[in-house]
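Just the one chain here, laid out as structure tokens, in the form predicted alone.
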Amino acid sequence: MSYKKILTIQDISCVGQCSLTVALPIISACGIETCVLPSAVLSTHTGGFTGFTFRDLTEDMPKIKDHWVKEGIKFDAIYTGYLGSTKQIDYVVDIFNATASDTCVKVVDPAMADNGKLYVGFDAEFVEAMKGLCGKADYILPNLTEACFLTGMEYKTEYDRAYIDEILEKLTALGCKNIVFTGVSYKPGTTGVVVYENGQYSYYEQLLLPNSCHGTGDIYASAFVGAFVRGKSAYDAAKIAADYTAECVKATAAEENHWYGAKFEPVICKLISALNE
């Protein structure tokens, strides 16, 4: 395996296992030199705390880009997490555009929504410049409600296969033609993975755990983006990916007060002998 350096596009929340503080340590266990661009620093993530703090670097992106530049650094793979606004998914397109090796893969994580609502504080406005962003990955990571607000398709929590081939249709037109899209289910008890590549169809199914943790999108990205690089195809590092995730949420559960993030180090090991196998 060729030593390869990826760069992480995100914000980084100090305390809450998200974001950059997730991304960093999981792609680096995947034996992958991880590179990262802080678009904001907050003390805590938002979700559940109170009186965070927060440091816009939005700025700081085009500066440090152009640093890079000077320097004649390429990035053999590009992640990109959560945004904050417009502006900075312009400048990751920049990002792309200057720091792209000639091989680089490009994975975008939409994550701008869920539960069939967006996140506060976006827009119909942020959603457009999303589907630009998106139409410039080679592979995009959706969940279920990121991908009808990038299709205009109703969100819905019971559907068929036919459901999910119209979303897949109309994500590829966007521009990306390779799709992992997460937390589709087809049965009462379940959740799972389609992974699209160039109009092909797989999926990979698992239990529906009980408990949920904030974060583990992130975790899932961030497990799949080093498989993937590190030369698992999109299949395997997906289902990688799930299965780590899966062991984070259980290893989480059995923890009450441990409600702010999902403990993805205990068992960073699975992942590990995973990718070896």
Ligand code: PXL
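Nothing here was measured: the structure is a model prediction, and the numbers come from that model. Here the rigid core means the biggest group of C-alpha atoms that line up within 1.5 Å when the two forms are laid on top of each other. Numbering follows the first chain given and starts at 1. Compared with the form predicted in complex with the ligand:
- Core-superposed comparison between the two forms: the Cα of residue 210 travels less than 2 Å.
Can I have the other form now, the form predicted in complex with the ligand, not the form predicted alone?
So it's only the chain below, everything else dropped.
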């Protein structure tokens, strides 16, 4: 295995088991050097806490990029998650252009919405800018809500394959090359992930767990990126990430008070074992 270096750009939520506090340990555990660019520092994430602090690091981004360019630093993969402002999306494009190696894989998780709603602080202008960023990525990882915002499709909780196919077609029209579409459920009691690569559809189904946790999208995306950069196919990486995320949710189920994130740490060994299979 050659030693790979990845850059991940997302916020630090100091408390809340999401974004960088999830991506850094998970991708590192996959055996990949993980460089970070924090988009903002928040006291907690915005999903359920009130009165959180928010330090916007937008203006640091071009200066950090310029220094890396001067040092000749390039990345084998760049993975973006929660971005703190529309301006940051323009800066991410500059970072793609300036720091991607020739074979760099660009993965965009358009982390901006769930359960039919945009996260606090995001608006239509941000969604528009995110469409442009998704068009520049090699892989995007939307959930159903994000895919609906990106395509203007109605958000539904019950649907069939034709509905998902229409969303995939509209995402492709935005310029999205490959799509790892999470939380797609065709049958009660199930969930799953669609992997749509170069127009080829595949689907991995799982049992729907009785509990859900905040931050699972970040766990999923980090594990997908880690497995994919380790050399797994997109389908295998999507499956490994789905199985690991389910283990994290199960590990959290016993404690009602742990609503703000998933306990991904005690089961990280399962992710590492899956990578070595």
